[in-house]
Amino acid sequence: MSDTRILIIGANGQLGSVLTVALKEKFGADNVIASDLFKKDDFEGQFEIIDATDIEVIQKTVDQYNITQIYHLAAILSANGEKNPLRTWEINMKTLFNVFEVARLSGVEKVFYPSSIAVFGDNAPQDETSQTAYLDPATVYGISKAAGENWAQYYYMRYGLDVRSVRYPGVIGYQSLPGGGTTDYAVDIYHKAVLGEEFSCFLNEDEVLPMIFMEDAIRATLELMDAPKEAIKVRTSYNLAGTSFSPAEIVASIRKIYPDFKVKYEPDFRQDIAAKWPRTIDDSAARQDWNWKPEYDLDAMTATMIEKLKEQYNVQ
C-alpha cells in the first residue's frame, strides 16, 4: 500500500487527463485525487471540484486526503492567454502561489510545476537552446512561467519545498483535443488527416518547433518526480526535448500514410509567437541528472497518433 497521496490540480487538461491515468496506474486509484473546475461525465475515480484561485478549497482538500504530492497543472496557455493578458497573469500566478503556500504550510513532500519553452524569447539562441539561456518571454503565458520558475527555486531555497519542473515543448497526444496553445496545430492536424479533411495551418510551413509525444512527456514527468532529491540540480525548470519539426515535415510524415492529405497555410498571430521560440532544445542537464531520454521520433509519433485516432473515430 503506497503512502503517497496525490492531488492533481487541472486534471481535465491535455496533460492532466493523461497524467491522472498514469498516476492511478502507478500509485493506485485510491491514492490519486483529480480536480478541476468541473468533473467530466466519463471520469472514473476520486474527484474534487477545485477553483485553484481559492486557497481555502485547496487547503481543505489537502487536509482531507492527507496529500503528500501536488501536481499543479492549471494555467491559461499561450494563444488563449494573449486574448486577455491581465487575467492570464492573475490566474496563472495566483493559483501558483496558492499551491506553494498550502504545500509549505501543510508539509507536502513534493510539488510538480510545469513550465514551457514559452519562457524563451528573442535573446535565447533558437538552435540547441541551453538550460541557462536568457529568458525574455514574448507572451504573458511565458512571462508567468518564467516568474513561476524563479518562485519554485525561491520556495526550495527559502522553505525547503521540493518543487520540481520541466519546460515542456509542444505536447502531442491523441487522448484529448487541443487546449489553446501555439503548438496545438500538431495535434489538430492528425485529427483532420484521419477524418479525411483539409487542414488549415496557422503557422508557416517551415516554422520548426520543439515537440514531444505525450507518452514521452508523461514518462519524463514521472521519472523527474521519482528521482532522488539530491539528483535534482536545477530548481527553476529543466529543459526537455523530444523531437523538432516544421508543419511541412509533419505533413510529409502524414502523407506516408495518407498520400492525398491536403493542407493550406494561413499564418495568424500564433506565427508571431512561434517565431520567437526555440527550434531545438539542449536537454543535457535532464539527461545527466535523472537519465532522461525520449523514445519517439516524428514517424513513430505519426504512426501511433493515426492508429489511436482511427480507433477513436472508428474509421479505416
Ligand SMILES: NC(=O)c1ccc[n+]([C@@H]2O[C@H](COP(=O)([O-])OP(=O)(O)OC[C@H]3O[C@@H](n4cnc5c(N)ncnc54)[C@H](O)[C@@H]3O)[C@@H](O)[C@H]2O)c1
The other form holds:
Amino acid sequence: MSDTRILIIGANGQLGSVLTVALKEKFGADNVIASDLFKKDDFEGQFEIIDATDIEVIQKTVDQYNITQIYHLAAILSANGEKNPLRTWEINMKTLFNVFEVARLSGVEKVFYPSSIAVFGDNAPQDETSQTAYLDPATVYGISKAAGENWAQYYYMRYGLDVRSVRYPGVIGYQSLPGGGTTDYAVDIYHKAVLGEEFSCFLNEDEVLPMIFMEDAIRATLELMDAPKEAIKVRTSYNLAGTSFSPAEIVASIRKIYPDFKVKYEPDFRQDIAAKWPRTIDDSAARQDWNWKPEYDLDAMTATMIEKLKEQYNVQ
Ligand SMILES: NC(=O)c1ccc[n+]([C@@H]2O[C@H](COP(=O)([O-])OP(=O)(O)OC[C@H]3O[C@@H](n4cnc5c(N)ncnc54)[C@H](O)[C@@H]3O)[C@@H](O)[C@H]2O)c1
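Now that we've seen the form predicted alone, could you pull up the form predicted in complex with the ligand?
To see the whole picture, the full complex is given below, headed by that same chain.
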C-alpha cells in the first residue's frame, strides 16, 4: 500500500486528464483525487470540485484526504491568456500562492508545478536555449510562469517546501485536446489529417518550436517527482526537450502516411508569440540530475498519433 496521497488541480485539462490516469496506475486509484472547476460526466474515480482561487476549498480537500503530493496544473495558457492579461495574471498567481501556502502549512511533502518554454523571450538565444538563459517573456502567461518558477524556488529555500518543476515544451497527445496554447496546432493537425480534412495553420510554415509527445511529458513528470530530493539541483524549473519541428516538417511527416493531406497557412497573433520562443532547448541539466531522456521523435509521434486517432474516430 502506498502512503502517497495525491491531489491533482486542473485535472480535466490536456495534461491533467492523462496524468490522472498515469498517477492512478502508479499509486492506485484510491490514492489519487482529481479536481477541476467542474466534473466531466464520464470521469471515473475520486473527484472534488475545486476552484483553486479559493484557498479554503484546497485546504479542506488536503485535510480531508491527507494529501501528501499536489500536482498544480490549473492555469490560463499562452494564447488564451492574451485575451485578458490581468485576469490571467490573477488566476495563474493566485492559484499558485494558494497551493504553496496550503502545502507548506499542511506539511504536504511534494508539489509539482509546470512551467513553460514561454518564460523565454527576445533576449534568450533561440537555439539550444540553456537552463540559465535570460528570462524576458513577452506574454502574460510567460510572465506568470517566470514569476511562478522563482516563487517555487523561494518556497523551497525559505520553507523547505519540495516544489519540483519542468518547463514543458508544446505537449502533443491523442488522449485529450489542447487548452488554448501557441503549440495547439500540432495536435489539431493530426485530427484533420485522420478525418481527411484540410488544415489551416495559425503559424508560418517554417516556425520551429520545441514539442514533446504526451507519453514523454508524463514520464518526465513522474521521473522528476520520483527522483531523490538531493538530486534536484534546479529549484526554479528544469528545461525539458522532446523534439523540435516546424509546421512544414510535421506536414511532411504526416504526408508519409497521407500523401494528399492539404494545408494552408493563415498565421495570426499566435505567430507573434511563437516567434519569440526558443526553437530548440538544451535540457542537459534534467538529463544529468534525474536521467531525463525523450523517446519519441517526430515520425514516431506521427505514427502513434495517427494510429490512435484512427481508432478514436473509427476510420481507416
Ligand atoms: N499543454 C502544453 O503544451 C503545456 C506546455 C507548457 C506548460 N503547460 C502547463 O501545464 C499545465 C497544464 O496544461 P494543460 O495543457 O493541461 O492546460 P489546460 O488548459 O488543458 O487545462 C488546465 C485546466 O485547469 C483548469 N482550471 C482553470 N482555472 C482553474 C481554477 N481557478 N481552479 C481549478 N482549475 C482551473 C481548467 O478547467 C482546465 O481543465 C498548465 O499549468 C500549463 O501552463 C502546458
